[in-house]
There are 4 protein chains.
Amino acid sequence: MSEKPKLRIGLIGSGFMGKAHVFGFATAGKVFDLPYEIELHTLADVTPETAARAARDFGFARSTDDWRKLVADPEIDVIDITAPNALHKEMALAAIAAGKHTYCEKPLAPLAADAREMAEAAEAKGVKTQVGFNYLCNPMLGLARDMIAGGELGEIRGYRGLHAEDYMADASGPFTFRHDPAGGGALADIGSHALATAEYLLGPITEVMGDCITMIGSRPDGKGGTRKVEVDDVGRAFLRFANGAQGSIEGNWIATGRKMQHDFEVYGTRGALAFTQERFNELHFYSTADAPGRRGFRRIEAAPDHAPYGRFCVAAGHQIGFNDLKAIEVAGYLDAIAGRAPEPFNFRAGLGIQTLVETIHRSSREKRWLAVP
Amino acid sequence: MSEKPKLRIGLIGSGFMGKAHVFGFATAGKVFDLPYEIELHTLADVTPETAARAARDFGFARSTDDWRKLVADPEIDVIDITAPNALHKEMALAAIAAGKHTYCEKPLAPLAADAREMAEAAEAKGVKTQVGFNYLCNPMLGLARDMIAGGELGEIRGYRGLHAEDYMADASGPFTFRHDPAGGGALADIGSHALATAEYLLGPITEVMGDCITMIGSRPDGKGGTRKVEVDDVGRAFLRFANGAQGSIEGNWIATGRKMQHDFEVYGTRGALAFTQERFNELHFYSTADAPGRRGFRRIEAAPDHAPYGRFCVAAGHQIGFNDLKAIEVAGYLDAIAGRAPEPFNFRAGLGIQTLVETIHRSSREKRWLAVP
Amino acid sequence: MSEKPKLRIGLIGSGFMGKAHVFGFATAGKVFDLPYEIELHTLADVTPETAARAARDFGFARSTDDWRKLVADPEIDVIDITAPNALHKEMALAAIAAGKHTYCEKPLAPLAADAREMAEAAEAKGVKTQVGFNYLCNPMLGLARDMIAGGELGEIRGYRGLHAEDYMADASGPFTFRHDPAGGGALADIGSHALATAEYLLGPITEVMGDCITMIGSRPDGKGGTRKVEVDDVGRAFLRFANGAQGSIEGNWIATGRKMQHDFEVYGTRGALAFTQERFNELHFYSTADAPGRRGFRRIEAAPDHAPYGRFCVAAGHQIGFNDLKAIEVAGYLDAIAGRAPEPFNFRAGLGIQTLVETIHRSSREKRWLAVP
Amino acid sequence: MSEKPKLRIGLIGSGFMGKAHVFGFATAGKVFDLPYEIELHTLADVTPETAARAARDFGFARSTDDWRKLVADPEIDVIDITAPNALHKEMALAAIAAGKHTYCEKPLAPLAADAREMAEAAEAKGVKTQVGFNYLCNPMLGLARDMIAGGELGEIRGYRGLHAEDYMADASGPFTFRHDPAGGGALADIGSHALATAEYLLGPITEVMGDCITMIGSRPDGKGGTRKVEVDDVGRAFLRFANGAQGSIEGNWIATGRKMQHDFEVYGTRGALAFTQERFNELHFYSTADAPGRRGFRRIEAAPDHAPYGRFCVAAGHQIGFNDLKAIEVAGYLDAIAGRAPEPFNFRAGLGIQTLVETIHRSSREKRWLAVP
């Protein structure tokens, strides 16, 4: 019935983010007029049983316990990597070498050097890439960026960004891969979102001064002992932007009580914006163009005026959810694969975030301001 | 790959709600462990072209411009009706007569008498039915109901409900089917949601005193003239509940600035709840069990503790969207079809809401309290 | 030092509201350029000891246990009545007869007939009167009224008002004068505030349909037994306004968790306002004049633009408190006494509120709409 | 009438803060059971006319244009300094030398060295001092401190503080004394409040890394030209506390749209607090002791449980205002003068804040972490 070309997806991993990607594919195909018909071709996971069950649950036609077979399969167009961070590089390089478009969950790689290798490989090979910074897909963030770019806030002077949650607040929680000194920590894990949003809105960050602190110095190792933790529980930075603005961000995974405090405020000469992911279908806008005595932060609710919200619902205020952000990410990526639009957030952009994270880490260790390379 | 039995869907209508249903089917199949594999079998709409295009966009294998063929198709298991309200009855009765499970968007029918006929037909035939009151599918409403039922608020004394939007606030907006005296008006269109939520939480409403007002007396008829409007722009009621509580609701479609003000407060002897659909991933809870000096409305954010939120996301605070509510509705209905659970909101329940609406309308006209039949 | 004429105050009562009045006098004298120098002359209370101690604490020069002496004292210019409601009439009539300006805490009298007698006596005598509806003194309510009167909302269509608290939610709380069938109940006690605000903003209410319910049927009588309660715990009404608008109000003193939920929403053809006394230094304003995609309720914070806020603080956002509302009330009353302005809320206005309360009570008993006399 | 000893106040300055102090004296005398009867004795300002008019308006018995006469007047007990910052030191040292209790508006002095001299002089002389950090007088901050001290949040790990306003956001605003390199800038002017609150709640700050930025490099000099600005428009810092916690603060006077964003969040091992001065009668409390699925930030409204709120109002939720904070400050100071309590925030404490500000400034200039001396 469909005359669209098929785009065959090979997914590696079936955990939290693997599931979110599948939701994204499923919803995107219904919500958007995609350039391709998505086919969930093969799912790879660590055991045949896990892979088979996930394939069945998620609607993939085939499964395998060998991700290399997936990468080598000539039928597959896109390799989608949601495996643990430490494996991203090897998998992505193999996929790129095989000429596949490569979609990789964030962080692109534990180290910026690895991310650079991945970005350069993809560019050399000419495949389209995407890193999963899905908060950027929120229509209200697009609105914020448009308002800033369109001068509605005047000249931008200041920024305050935050991503705070409490999933590591319990000191009795075990040591995990997220505590691995190579690439772990709150700044890398969620502070990276705060950095991505900051650059999405204001453009490049040029200088940083970091402050990364380990508050919970050891965690259970799962074998009855404890293991030393060296990564940051809180990572924050002073920032300078290329556009002349200054600001700060914080990533914090021991922020007791906070579940999704991805917040920002932007201050310009003629207006300001305030946002929290806790209520991510709203953007608060203050304008000095309003009459005296009538000024105030105005709560703009997501509506069809704010594309692509209207794809999900023709009526204002009904709200999209977290998984819908993933659908928007998928749609943007497919448009890029089809050559209809630039890559929304490719490996080069992912490298940029990793570089920021590493520069902030280094700045914190060396206790001095650093230019972002 | 799947060993689940197939459930073949025939959809009538491809507008706002038709699309929402398709999103619901698509998401439900990924998010839940459904008892069936959903197959989008055939889509019917008024012209062959409209139907064909919608079928392609939505992923239906076939299309038709004759809904009767859909109903008669022996391959189809479920008839899903999202056609204009005035057609619900004829379509549903035909579907029931053909032995199909029947899923009908709200309102079930313009008149309670029609709704009764539909409910009785379905019960006589033994098919499973569902009416689309999807706000009830919100995990936070489920939480609210559980808290009330579990006595966390003590004995319930009072209720205040509301559903206010502004989509009819512009007096230059044209006369539509929603202004039809048979079943139209703000109370029927959205006040019905406020009534459904009230009964979902507190149980049956037994007496009402209505106040239904037409504020915009005429609207453009689309032919250069105007047409008299007789339905209510605001419909409100005083309420008595079988459990001894009292309260009120309001439906209002000229509430300038409001997009989704589906709010309630419930007051019990030991606690209270406050909710707004404007931030529907939150429920605010006050408990007199908290220590003196430490009491206050506490903002509970949707989390895996609140089933079925965890199906969508394993982490708290990430939020579900409007279309996800539809997926929950679909999942509940499929469980009922499979006999795994009672029908979440069947035609009998839909009849209950229509009866309430009509009783309130009549009470308003007769200017007196009425018992709910 | 001061060349202003003195205005000598005689206060009856030293409880919650007596204290609030004294705070109001003290603050008003500092904040405003009053036409008089206020002298706290004499305080009357039920025993000599209580009166003497309160006089000392509050800064009155003299005290008495005989309010009639206060009224008769030729030195005193203003009799300020904060005694129990049942005594208001006798005291006020005596004060008026003695030619005193009379300031009476709300409610003016338990029965509208009494209030009428008081208003007529004051008008006949030509003294200036004031009833203490201090929420009306909020600069943000003045702003709201100005915005409505100035057409910023277009034509007003709808209103929803509320005053809910929980000070009577505990069924073990004793029977008090507030439960007296003559003038007691939630509607009279705090629903009256909701009514006053409604008329302050939209003008006269012309028709009502009431619903007044006793939820706690008996209370401890303080003597080991219980006493039947006949007054309403919740009193609500449908409303029609002379300006063509419709709406509703509710007074509720068993609203568990609510301490100061004096809220309203006003809907016009071109804008809307939302307010809660819980955050009474804010007014939320929605305007259809804002650009599409940029509309939303805007949180206006109290500022010197909103007179008389600037009297208290020259900087925006610092906020005034409850007692400051009383100071504004005092200042308005003194301006009226000096002939510089009309009485802000005189006995005639207080009679209007009592009449509304009684009409709603009667409407509820007779279960029918009533015109407001 | 009163048998309390008199405390005679000599006030220097009659601007914004002078007025606020007078409101504080007036209200404190009514609200609290003070150890003294306050007498507004003499007001000094720069011209005889200004002083005389202010004295009349504010209720002082005498006035003078020579603050030295005020200081020398043997009848006066307390010298209250609300003159421009640059004069604080000279005035305070003179007052102390004369044996007067000295109350000084913040900042204590432009330079920490001056503040130290003042603190030491006062201690040597044995007079009681007070610096006007009135936000600390908020009952909800007292509640926060008590909750932290009482272990309700567990061990404290993190802090985020802010004081942002927009009164310097307009680049066309003239150069004022607040832009004076000696003691001016956003960090000193309002960031100092953020620092005071941080230490009030968590105890001493031991190390800082500062970032102080001038965004508006020149301002009109009032003579048709412009003048270079060297002070910070935004001043922020990373913090380490003696109790082991880490955090950050920001002072920002170009935060367009913000009028009173004095905010903080405190994260402990078992709970968290969130506060904004924009709604300063509320404190938001999250506790891990709440049942799973029932946790959330709970909005505690100011109530008589939270001393000294009950002095102002016997009912919860009615709210105190900005000027009431000053009354609480006055009451605390008078208790200290009477020897009933320690000085709430004496010159030594004011020196502490100035030291922090200077250390952050120096850290920013030297681009390195500094221990707080």
The other form holds:
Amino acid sequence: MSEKPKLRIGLIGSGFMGKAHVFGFATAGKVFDLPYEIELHTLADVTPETAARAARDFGFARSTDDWRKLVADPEIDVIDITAPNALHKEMALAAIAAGKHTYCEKPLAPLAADAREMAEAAEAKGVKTQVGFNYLCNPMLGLARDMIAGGELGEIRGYRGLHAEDYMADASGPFTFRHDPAGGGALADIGSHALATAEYLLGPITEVMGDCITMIGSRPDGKGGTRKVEVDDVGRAFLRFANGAQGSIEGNWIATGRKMQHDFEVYGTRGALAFTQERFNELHFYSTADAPGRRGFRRIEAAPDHAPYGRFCVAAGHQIGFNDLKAIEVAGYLDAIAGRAPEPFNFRAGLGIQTLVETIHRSSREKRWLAVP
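Moving from the form predicted together with a further copy of the same chain, what structure would you give for the form predicted on its own?
Excluded here are partners and other molecules; the one chain stands alone.
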């Protein structure tokens, strides 16, 4: 039996998403038959101390406070970017230029033009890319898409999507990189998940009517003063899909009390689906085929029948978790690097989401329906 080739990972950033990516790599290596043996090679962060501590905690062999050295290291095969949004473009373009496969958290870039430059650079160089949309890796979303495509809901008439959290609800909270116009706003930060889910389930969105609102006009700057906030706290849009369906989405980071509400509802002529990330091992299905007096939404629990749930647990209803979705994302990406499958959600797909975000923002400013480029 031949040994698997090694795939050496260089991670930039060790915050919430950096840690989630490490868990994803660790779990994927235990759960899936990966084409590679994963090696956590080098971690980069803002200071030598921060990088060294995170490398030690996460199991990386080396650390650095200079991400450019990490990108230039000839031993590293994959650059994994979990740095602040505004830095994604520079880091990714450098990684691509160095011939590295590049894994980047969403949003891919502040502007669609930036995302296009990144996608075209990767395609020209022939490297494999992945954007972090791990909610799409949920087996229950795969089931929902199969049910829709298989006609179980009939003709799709309507869609509602929502991603709401409250991590920016406190007006005394400081100005952060997420408030930077170069890479922030609720629609880009979490509304992008709602848009990605909508297209994953129903296909391309062709027209939008946006309404993006700043509710907290300034925040403490950490220096005794305040800084004006120009990005949206709530981003909403009405949608028209290529398949004739219509609907809406919302991204909201000031939704008091909500920690992870990534929900959707789909309405068809023969049935409907309802889902919430707060109970993401369940999908609720209503069928008009049920007899009168017996109709209602019934719960479908995640089970080994819904691949790849069975790789994590042999028993139905025992549930998988957030970091397991990252492991599924990692496994799909490594299969793409090895040539065993297409890229699950590459930079070209990330460009599509950023184009939607930008078109919704423009629609909100111009107060009219716009076609998606």
